[in-house]
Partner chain sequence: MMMKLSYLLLAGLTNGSVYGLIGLSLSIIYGSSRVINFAQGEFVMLGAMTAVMFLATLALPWPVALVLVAVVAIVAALGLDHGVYRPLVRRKAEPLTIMIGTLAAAIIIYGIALLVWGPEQKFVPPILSLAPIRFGFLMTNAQQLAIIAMFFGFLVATWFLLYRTRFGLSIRATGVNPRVALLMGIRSERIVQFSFMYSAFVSGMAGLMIGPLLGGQIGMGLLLTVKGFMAAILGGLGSPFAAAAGGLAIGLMEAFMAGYGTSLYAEPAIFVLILLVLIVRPYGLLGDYEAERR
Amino acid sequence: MTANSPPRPTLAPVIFILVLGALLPFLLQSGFHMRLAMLIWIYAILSMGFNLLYGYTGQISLGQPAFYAIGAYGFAMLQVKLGWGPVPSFIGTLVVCAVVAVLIGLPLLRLRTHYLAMATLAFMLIQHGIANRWIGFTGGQSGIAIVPLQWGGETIGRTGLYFVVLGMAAAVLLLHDFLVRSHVGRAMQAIRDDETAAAALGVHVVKYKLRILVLSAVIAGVAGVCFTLTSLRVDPSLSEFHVLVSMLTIVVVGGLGTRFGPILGSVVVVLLPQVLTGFGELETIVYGAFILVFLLFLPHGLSSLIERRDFLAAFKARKPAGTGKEAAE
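Show me the structure of that chain alone, the form predicted on its own.
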């Protein structure tokens, strides 16, 4: 690293976020607030997968809610229909998500831009239709219920369940941060900026795109498992348009293609409706106006404020260029 190069991103912000998350159960005073905290982590997990795929690799895939639902349904059905335990069901669910991602990724990744977006959106609609209409397999609108998570024969309480979700979110956050700070992250950004130029520089474009699609699908499956653990029921609403809209809003509010955008955006998207309940029937209008104003004044998301501070710190840390006389000396 040269004297003029910016400081390398560290793990300190990640550790701070996780420590703050570990302290939350001792600061919250009701089960409702605890559920909101778990929902923030679940949406953050879902959005981190989408951030890797779209924010860093530039692949406009709208099929993430489908993998979110597949993860939830797979975890529930492996337990209810096959009698598997939670751990084998979790592993089996992630394998299913990865296999489905490979099967749809091989043909769909030949598409680009809005063609890829429409194709993956069609995949989400197909998954939603199966979940809604194949009543004998998925339970239809009634969905599937599972028993609460247990440890040593005892049901895990709400606080223990929160730490299970936090542990999964921590693993995804560390993986997300490692990838974006490594050579893989640089390869993904090269693909996003110009696939032809990336290929000319030696980046195996197809391989990277498929691997990131599979990884994002697995991460979405993890989010689906977390939702099933907290709600104890899955139904077709997991892949409805409101989930897609929430995910897109999160990455826009938090910052697309940033390290911490999914977490910051999840906090806003989950908590803002609770703040706006006092507006009654005007809640939706106020929410939409807030998003519009946000896009006008912070188009790069909340993470841009953090990155701006990092940039200023790096700029101040640089040595002054000096005068011509000093340079000669």
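Only the largest set of C-alpha atoms that superpose within 1.5 Å between the two forms is called the rigid core. Quantities reported herein were computed from a predicted structural model and do not represent experimental measurements. Residue numbers count along the first chain shown, from 1. Compared with the form predicted in complex with the partner chain:
- For Phe297, the Cα coordinates differ by 2 angstroms or more between these two forms after the core has been superposed.
- Core-superposed comparison between these two forms: the C-alpha position of Gly288 differs by no less than 2 Å.
Having displayed the form predicted on its own, please output the structure of the form predicted in complex with the partner chain.
There are no partners or other molecules in what follows, just the one chain.
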């Protein structure tokens, strides 16, 4: 008689998060709060892409902000320079992100850990340099402005825009969640933990790394498109260092390689500066200390406090270890 397999994670928390997100516009009053809410989703999208790549597959790319910027610029430029509509521009932008990711990934994914981190950082700096300096192409410091999104001849209002962003975030969240709970997610984690053993079990390591890099670039592109939609302007600050720092902070605070870490993390990281303004001049120090405290005392992030599995594990660990020894004797 085969024992019952342990329960599988359900979609319930995903639905809970999305319902909460859908209720938000009715709870928030000011436009400022709505902008913060949209920013939370945008950073959550960006960080989910990074979480798939680094948290689950173990491949660090510091170049994610570059794809974020490429997504934002692509969406603006296809509309402004080529006169494409928003939907074709959106699709075209994601294709551009994917193609650039393949071109970058093919040579760079041979590199490991720090070398991969540094090389992708160089890629981000190249992108930033082009955005900043090729003024004829990118508009330089002043960037490019686009017209607001329209529906049936009318400009979509702030609440409508919020739901567009929420829709994108929902799509990415569902994709993220589906992947990490599927055989693809298992293969990704296998690559992260031990490439040789993963290959021995039939996982095509090189192919999977490239696929996930491309996917995370496309997801970063989606975040970039959302940014353009909400701010109506793109400029080089999209791939500035602070975006990278925010993204890293989000995954660390939320929990690397966890299902909801990116969302929890971006809630904290977007709202934190609002709280920290009370610290005045100490803001920067507190921000740095905050990351450090998480790294030291909550290395698996806020998720480890919430996710059931970790709870159970912590509970089991407290019980005297019995089953293990009995089986061995």
